[in-house]
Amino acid sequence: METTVIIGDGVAGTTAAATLRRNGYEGTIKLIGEEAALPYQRPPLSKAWLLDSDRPRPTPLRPLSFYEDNRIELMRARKVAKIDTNERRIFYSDGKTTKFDNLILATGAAPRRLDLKGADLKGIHYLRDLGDSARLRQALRRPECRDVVIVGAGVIGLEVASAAIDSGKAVTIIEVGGRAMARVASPAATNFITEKLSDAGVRFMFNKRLEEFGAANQHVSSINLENGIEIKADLVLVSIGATPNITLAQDAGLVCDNGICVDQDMRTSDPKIYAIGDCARGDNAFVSGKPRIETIHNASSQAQIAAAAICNKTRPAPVPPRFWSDLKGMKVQAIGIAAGYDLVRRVPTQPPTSLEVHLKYRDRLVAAEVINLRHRQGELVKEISPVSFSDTK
């Protein structure tokens, strides 16, 4: 009987396993994860998890019974050390092996690290998994933690800033660029968000570069900027983006370039090996080029595409990428990719705490951004069409 092995038990890997069974796949499915916990939802780790007064528990993606009922062998706390593409075998760190007929890489991404003097001090945090969030939550709850500094004004940084403000901390965000969320949102949306967070007490410092971390008793005490400014810090979160986990793929000889390169069916340069989620880079029908998209929605969509290919099913119709976030009373939602547009139009909305922005290229709606307009995302998704050949000229 055929065996499909999935490395990575986040949203991408778990969705791939579930979709294989839904598509009628009868072979063996092995879902491998490095953490001991049941596969869990990651978005709460930078939001509700940090604020829960009781000891929080991760929210499972599926109950344990789901894996048992669907004959998905869940292999927790297992680390894959090597892939042998000739033998069609993976090797675990303990020396054991598993054969495969199809392999899906859903290895995700890891926080980008700072290489500065003092970067290894206690009190400097990164956020990606359950353990990271638990340590960050514990540090935020310490009575002596008053001044929180966040390096990077991306989505994760802003979410943690919102939680820290709600916890009564003084929060400063340092960003090397000129605005927040520049990779994923338009200036119209980010300016709106920045204004609301500033009103809530978050201090933004744009176009600033770090020089080093100050220390007291081997714990971070300050951040020193290149212009000589020193900022007090009892806790630092570094949130400057993520790098795809591609070491396994590279060592196996798969083609990689800022991600594992895939075709429209999520196949890598080896036709029996697929890559999905944050680690994968390939064509997307709604933006030119070959982006690597780090969202829950994209992970799920790519998982369904890979499962369809393995089951010889028709590839699912393309759907516009989307993401969402909760930021200090703002429900932020985006559809499409905020890139390649030549017109930004702000649509009049009520109440003043809401926002709707349309991003267009020529007459085509490229993306839309809405804040505190929950139902508009579902309506606008129908208006976004794939990139046409003329758009790429």
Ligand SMILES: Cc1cc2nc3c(=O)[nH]c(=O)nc-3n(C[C@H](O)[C@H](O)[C@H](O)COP(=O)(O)OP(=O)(O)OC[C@H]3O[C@@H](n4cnc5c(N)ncnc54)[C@H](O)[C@@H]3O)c2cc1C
Second form
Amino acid sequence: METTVIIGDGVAGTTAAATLRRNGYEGTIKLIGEEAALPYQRPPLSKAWLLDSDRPRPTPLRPLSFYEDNRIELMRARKVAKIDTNERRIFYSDGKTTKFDNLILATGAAPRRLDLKGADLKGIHYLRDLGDSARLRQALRRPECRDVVIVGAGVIGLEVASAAIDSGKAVTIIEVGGRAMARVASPAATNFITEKLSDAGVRFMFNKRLEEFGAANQHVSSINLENGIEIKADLVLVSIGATPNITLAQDAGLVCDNGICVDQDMRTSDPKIYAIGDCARGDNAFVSGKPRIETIHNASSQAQIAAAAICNKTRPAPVPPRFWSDLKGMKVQAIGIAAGYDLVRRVPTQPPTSLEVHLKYRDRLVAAEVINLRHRQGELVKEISPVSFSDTK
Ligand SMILES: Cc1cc2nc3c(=O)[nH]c(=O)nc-3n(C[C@H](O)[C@H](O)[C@H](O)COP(=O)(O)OP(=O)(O)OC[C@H]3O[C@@H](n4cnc5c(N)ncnc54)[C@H](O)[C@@H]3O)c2cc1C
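For comparison with the form predicted on its own, provide the form predicted together with this ligand.
Okay, now the whole complex, with that chain kicking things off.
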């Protein structure tokens, strides 16, 4: 019987396993994850979970019975150390091996690290997994933790800032660029969000570069900027983006370039090996270039495409990328990719705590952003049209 091995049991890997079965795949499915926990949802780790003391466990992606009922061999706390593409075999870190007919790489990404003096001091946090979030949550609860500094004004940094402000901390966000969420949102949306967070008490410092961390008793005590400014810090979150987990793929000789390179069916340079989710990079019908998209929606869409290819089914029709965020009472939703647009139009909305922004290229809607207008996301998805790859942007 055929075997499909999936490395990584995040939303991409888990969705691939579920979709294979839904498509009628009869072979063996092995879903391997490095973490011990039942596969769980990552988004709450920077949002509700940080504040909710009644929730000792993360929200599982699926109940344990789902894997049993669907004959998915979930192998937790197992790390894959090597892929042998000639032998069609993976090697676990304990030396054991498994043969595969199809292999799906869903290895995700890891936080980008800062390499500065003092970077290994206690009190400096990164956020990717459950363990990181549990440590951050515990640290935020300490009464002696008063001044929180967040390095990086990306989505996760802003979400943690919202949680920290809600728990009564003084919060400063330091950003090397000129605005927040610059990689994923238009200036119109980020200005709206920045204003609301500033009103709530978050202090933003843009165009600032870190020099080093100050220490007291091996614990971080300040952040020192290059212009001599020192900012008191009892807790620091470094949230400066993520790098794709591609070492396994690179060592196996698969083509990688800021992600594992894939075609439209999520096939890597080896036709029996697929890559999906945060670790994969390839064409997307809704944006030119080859983006690497880090969202739940992208991970599950790509999982469905790979599962269709393995089952020889028609590739699912492309759908516009989307993501959401919860920021201090704002439900932020984005559809499409905020890149390559030549016109930004803010649409009048009610109430004043809401926002709708249209991003156009040559008069065509390529992306949209809405805040506190949940019903609009579904409507706008239908209005966004795929990019023609012959477009020159
Ligand atoms: C704190 C946080 C909040 C987020 N909030 C949002 C949000 O609100 N909305 C949104 O759209 N997106 C959000 N994201 C992004 C979203 O969670 C990711 O895009 C998504 O989880 C990617 O799924 P994935 O399965 O590709 O990777 P991951 O979820 O990272 O899963 C990959 C898994 O593979 C495992 N793995 C890696 N290498 C190996 C190996 N060698 N052997 C075994 N296992 C291995 C890892 O341990 C990991 O569990 C958030 C991300 C974070 C970190």
